[in-house]
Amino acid sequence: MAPLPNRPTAWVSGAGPTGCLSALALVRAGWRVSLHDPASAAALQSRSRAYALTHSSQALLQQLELWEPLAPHWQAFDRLELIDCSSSKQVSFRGPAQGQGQDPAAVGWILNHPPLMAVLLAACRQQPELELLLGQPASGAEARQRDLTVIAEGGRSPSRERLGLPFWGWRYQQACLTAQVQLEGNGEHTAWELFRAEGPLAVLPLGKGIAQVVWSAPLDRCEQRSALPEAAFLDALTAVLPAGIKALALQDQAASFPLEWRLAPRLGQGQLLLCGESGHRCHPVGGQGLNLCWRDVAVLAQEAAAVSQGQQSVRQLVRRYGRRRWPDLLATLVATDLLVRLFSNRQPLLQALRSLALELLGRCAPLRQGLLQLATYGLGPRSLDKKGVNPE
């Protein structure tokens, strides 16, 4: 096929971090894009929360010239501690030596929402391609004048609700808090992951003592603990920490929602393809959620890339990017699920089986780095060139 002699269109529906990030990798593939959304950038942006990030998102983002201006807002860790609390078991994970007398690589990053969006929406704007249409609504039509439509709505996506696709999973008997805490303790670059018999416990750090707490437990707990006085909320947190751990101060409102596996059996038809949580949803555990969602968005960038030059039809780019997301979908939320199953429970077997594998992790460094491997970069793309096409 030669190159296509003018521009191809597209239709992002959602201006969350998976949105812009999709509308901006159009983009640099050569495509004109309208990237629109109900919400104004004020309530964009206003979202509380924290993402860890692997190495997976931070190549998606150097690719598209993004990762220098968010270094100013993001936190680097360099050691990752899984604990067991039924056993006590403790494993360590640390970013690879970079060389004698010089620091260990990260392991990972922690960003918060507020800066990362204002970054996204910056770029967006600076983009003659790309036109922004936040704060208003939008009729069908304009979606279909266009020759692909991405949805990246999130997990509610009225679009994919209204088009009637399918939504397979079920909803966890867990619930996530998250509240942002000053810490007493707990180094600069160091993430912690406890694993409770009500639920798993992360702690990421964000710089000057403050860390994303991301707690999960059954909902009615969750409820009841974001509605605690600071004071006792602060208590209970302390109380699960690893040992040595303070929380001294709330930096924000403790917040409650549920949690769900979800998977969409087919992420495109015809023109329109599902992006990020609009396609699947997974529990937070080991911080995939938003690197999954990115993984989708560099796989589409390589598709979109392959139309522009005149490679592949756009049907041919939804039929591929679904093939190509989906092993790594599947194998990611069958293993946060499996994760969350085997260390939510108190039953004996598995307890000796947890405890055998962790041991056998702790004295093993090549499978620590395998399993770290596997979670930085799942069965998606490693890396992109410039345009944002796989080189091999």
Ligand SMILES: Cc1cc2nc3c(=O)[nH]c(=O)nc-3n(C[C@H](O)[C@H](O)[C@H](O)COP(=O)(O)OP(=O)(O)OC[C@H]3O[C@@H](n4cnc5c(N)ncnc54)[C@H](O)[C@@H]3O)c2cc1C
Second form
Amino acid sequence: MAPLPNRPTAWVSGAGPTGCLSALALVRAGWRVSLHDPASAAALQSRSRAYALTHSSQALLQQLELWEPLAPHWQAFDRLELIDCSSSKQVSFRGPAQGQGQDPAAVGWILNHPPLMAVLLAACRQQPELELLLGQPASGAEARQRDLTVIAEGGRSPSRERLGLPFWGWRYQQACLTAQVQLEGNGEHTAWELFRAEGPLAVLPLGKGIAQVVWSAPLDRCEQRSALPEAAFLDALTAVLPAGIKALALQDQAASFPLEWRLAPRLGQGQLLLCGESGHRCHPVGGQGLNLCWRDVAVLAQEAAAVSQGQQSVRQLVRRYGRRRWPDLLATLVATDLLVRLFSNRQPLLQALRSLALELLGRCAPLRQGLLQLATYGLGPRSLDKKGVNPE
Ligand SMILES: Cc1cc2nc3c(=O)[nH]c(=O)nc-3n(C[C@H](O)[C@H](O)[C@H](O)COP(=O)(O)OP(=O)(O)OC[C@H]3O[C@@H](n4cnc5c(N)ncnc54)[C@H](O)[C@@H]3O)c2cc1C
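Moving on from the form predicted alone, kindly provide the form predicted together with the named molecule as a structure.
Full assembly next; the chain just shown is listed first.
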């Protein structure tokens, strides 16, 4: 096929982190893009949450020249401490040493949602080939006039439901409580994943002593905790944090949201595809959620470039996107689910197995390295980043 005489066109529905990044990646791949969200720019930036980014997300942001603009906002962490609270076994993952006198490389980065969205929306506004349509309804006819529709409307995607595209899965008995908290006694560059019987608890450093807490537990317990007065909430949190770490003050309102395991058996149809949480949702254990969404974007970008270079049609893009994304999505969703089930279980045989696995992990650096690589890239494309990460 010869390169297309005109730029191919795309309608991206949903301007959350996945929709914005998809729109920017498509423009870079030579497309003309309309990015639509019924929410205003202010509403898009006001959500209170923070993401743990892996090297696969860093590579995509670097490729799109967004990593540097985000540099004042992310906090790198070079230690990830994993604790099984029932056996008190602890395994340390470290970024690789980078040479004498240099800081170790990051295991990952924590980034707050508001500055992320501010940078993404500013980058969108700078692109002449990108039309940003925020805070207004759309009729649906606009999408049909484009070569490709990317649905990035989040887990409750109205378009996916209207089209009757199935979304397999279930709702967990657990929910997730998130809050930003001022801590005492936590290193600025240390993240924690504590496996507790009621569900995993992650502590993600945001700098200046503040951390994002991602606390999974049964839904009613999350709701009770988020309704506690600040002092009682901080006491409850301190009681479950690692020894020596104390919660001093809440920086925002604790909020809980239900957790789901969902995967669309078909990620595309005709000239339309599902991207990010419109196509899959997983438990937040291991911080996979947004990284998985952005690995969708990385594959979309590669396939979109092949269309604008005349190497394939839009329908081929949609088919190849689905085929390429499914193994990574399925493997990551199954792995996160198994982790939650394995560690939320008090069955003696499973506890013994878990203890053995952690003992092995603690003693075997190549095993830790392999696990970290898997958590970083899943089965998604690795070619974006040559550096990789290695545990100590
Ligand atoms: C309350 C809550 C707190 C969370 N906290 C954390 C956290 O602390 N850390 C973390 O890693 N993850 C967190 N998550 C998960 C995280 O938000 C998702 O992984 C991430 O937002 C997925 O990005 P997305 O762009 O695919 O979807 P979303 O961020 O959900 O974006 C979807 C966008 O689509 C728009 N939209 C909806 N309907 C339409 C339509 N019909 N047409 C056009 N646009 C539409 C919405 O307005 C929204 O802007 C949280 C989720 C929730 C619900």
